[in-house]
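Only one chain is shown below, in structure tokens, and it's the form predicted on its own.
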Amino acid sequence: MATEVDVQPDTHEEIMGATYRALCKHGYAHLTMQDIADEFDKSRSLLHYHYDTKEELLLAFVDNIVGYIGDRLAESETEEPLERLEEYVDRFVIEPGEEDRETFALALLELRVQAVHNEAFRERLATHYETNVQTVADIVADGIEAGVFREVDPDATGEAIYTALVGARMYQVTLGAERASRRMRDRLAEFVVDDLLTDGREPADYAGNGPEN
């Protein structure tokens, strides 16, 4: 079998894409290599040539999403800290009808459950968590330096924001708490206005303050 580093970049991206689509459709618990192969444009034998088992493939997938999601959360067209923070928070909202995003969020939760007993999953998902916390901590730190945010602990604030968003999203997708992620976004907007912005600063219009769809 080829090792992970032997996988050609294009093939690797295609396999990761197939894994993502299969997870969105089936979740983790019922996911099979055949489900992933069904989403893969090339042969199942090629999939098995690179990855012997579902666990091995999913470990590679977690490695892949650690970088991808972290980059997605960090990307922004503005350097303005408040707008960057708003964009970060907005990306956690799952609207009614976004079934693929709900299923994928559930799959990530199931992977986290596996981490309780699987050290390899635990190490990778811990990196995923720390990376996403650091993204928001960096935004807060930049805001403090720019005089936009008050003097707070960026790491503690980043962890609180990220954990609140993940918790609300899990509440929504596991227990059917419709719009829980949107409500948490709105509460965090209030926190930013009331507790994070420096005195005399006025926030831009925030997407979470609009009417619900």
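Take the two forms, superpose them, and find the largest set of C-alpha atoms that agree within 1.5 Å; that set is the rigid core. Computed from a prediction, not measured in an experiment: that's the story for all the values here. Residue numbers count along the first chain shown, from 1. What changes on going to the form predicted together with a further copy of the same chain:
- Relative to the superposed rigid core, the position of the CA of residue 189 differs between the two forms by less than 2 Å.
Mind giving me the form predicted together with a further copy of the same chain, seeing as the form predicted on its own was just shown?
No partner chains or extra molecules come along with it, only the chain itself.
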């Protein structure tokens, strides 16, 4: 089996793309190497040359999604902590009709449950989780430093934001609670983001007058 570094960057990306599409279509439980090969433009033997088993391929796939959200945010046009926090939260909303993303979110959840008894998956999913928590914790810390957010514990607040979003998404994809992730976005905006803002905490705001600054 070839290790990840042996795979040509283009081929690696194509294999990861094929795996993502296959997971979006078929979910995790009954996914086969053939399902992934069907999404791969090159030969099935090339896929098997790089990955002997479905498990090896999926481990590489989880490695590959670590930091995905952070990378997208790095491409963002704004450095403003409030806007970046809103962009982060918005990333987790699955809108009606986005069935591919729902199936993919469910596949990740299945992997997470599976991972409890599989050390290799568990380690990688923990890294995935911690990276997503760190990304939002960094935004909160930046906001505090810039004086835009009040002094909170950035790590604990970041963890709560990410975990709440994951919980709402789980509700949406397992029980068909349509728009649950969007409602969570709205509640996070109402309770957490609003509460973080230093100017939102000006007495004048609550007294029904305009903000002072």
